[in-house]
Amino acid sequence: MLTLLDKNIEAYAYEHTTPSGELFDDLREVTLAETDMPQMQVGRIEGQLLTLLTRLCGATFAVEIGTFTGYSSLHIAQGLRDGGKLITCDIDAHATSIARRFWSRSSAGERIELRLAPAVDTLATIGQSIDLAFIDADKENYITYWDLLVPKMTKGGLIIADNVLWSGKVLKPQEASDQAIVDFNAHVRADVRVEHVMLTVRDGIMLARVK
């Protein structure tokens, strides 16, 4: 597996980003307790990245797909305006327990709606725009969570995907997840809908702005 940042710069990056606060810290121990997958958690440095982003779109509407134990989910939700909402999808009950513990202890975790179903169903049902999305699961799925989202989209609103990387297995992808991963990189460079970035943070952030 490929190192994609210097253990030690990482560690740096981390002490020189807000903390998110003990409710966080207490996720992740809990997350590291009850979970076999806990790597699947977003650290940190990508939850405040999510939080600013959140808030700097100005968005009222979020959806996420994967939630987890909603460690983003709670980045998300904190970084809307007053009166917003999320919407996070997962398939996972027991994950999603957790994350249901967490939110509510927080006031941000009144803004979360979980919709307990697979998300190509939950997208099909929203008829609002949306003015930021999160796209972290299922891996073979993003291209179409994508093509589902990008026409529900606000002008100027936000796609994130996570794991866009994938730690570096899409320099020579051999898994159907890994080809998975370099299939979407080449959908999404090749809308023309969108304006887009893709980030170093952490196992590789994709950032569109929709046009």
Ligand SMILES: C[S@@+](CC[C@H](N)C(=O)[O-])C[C@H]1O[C@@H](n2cnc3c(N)ncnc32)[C@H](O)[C@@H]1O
Contents of the next structure:
Amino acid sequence: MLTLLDKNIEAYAYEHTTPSGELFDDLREVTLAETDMPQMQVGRIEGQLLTLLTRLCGATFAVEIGTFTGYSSLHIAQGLRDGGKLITCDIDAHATSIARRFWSRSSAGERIELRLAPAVDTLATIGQSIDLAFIDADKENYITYWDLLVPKMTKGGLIIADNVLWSGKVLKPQEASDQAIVDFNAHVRADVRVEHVMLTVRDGIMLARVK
Ligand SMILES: C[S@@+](CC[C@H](N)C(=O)[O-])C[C@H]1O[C@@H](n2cnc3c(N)ncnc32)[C@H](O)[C@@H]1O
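Let's compare: the form predicted on its own is above, so bring in the form predicted together with this ligand.
Complete assembly follows, chain above in first position.
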């Protein structure tokens, strides 16, 4: 479980969060067994937060950057309004084949369209206004994704960016990915088009509402 919190506090919060259900538990197990970096999956607390935020903002059209095995995608999809749609993108054919397997077991999965291509290419094709966007892919491109997304967002739409505390490495950046997150956080802070809050949930989550 990726967290900056005391493990017992994290476990307590986990126990006091609505369970995502058996399908998600199965997906977690398969991701552990069949992928090299299962810790990339957001987990119950952030997953349920994604569902709740999607519902609270009444999203009809959402975009996700970084599908992996589809755990966060399905949480977003199940929070969409009836008739809603999620476009999610990744470049990993193996991980997303697991995602497709699990989405097909859920009615919310019918709302998901996967684009197996670099996120920049997928974003370039989106003309519809986006109610909710979730950024959870290569850290070096977070600013690029942000700059492409903000003009495409609905007024009042929500951008959610994951891993903005980057295991605490934002305080002492050493590698390129550390610096990329530091630069991204500064970029968001300076952007007058949004109001934002950085949550210390899991590995840090930036919530930004587009004005
Ligand atoms: C942290 S994982 C996403 C986890 C996922 N949101 C979940 O909760 O299961 C990041 C994903 O971003 C993908 N990725 C990396 N670079 C990418 C790019 N340029 N375009 C699209 N996806 C990319 C990786 O293949 C990986 O599956």
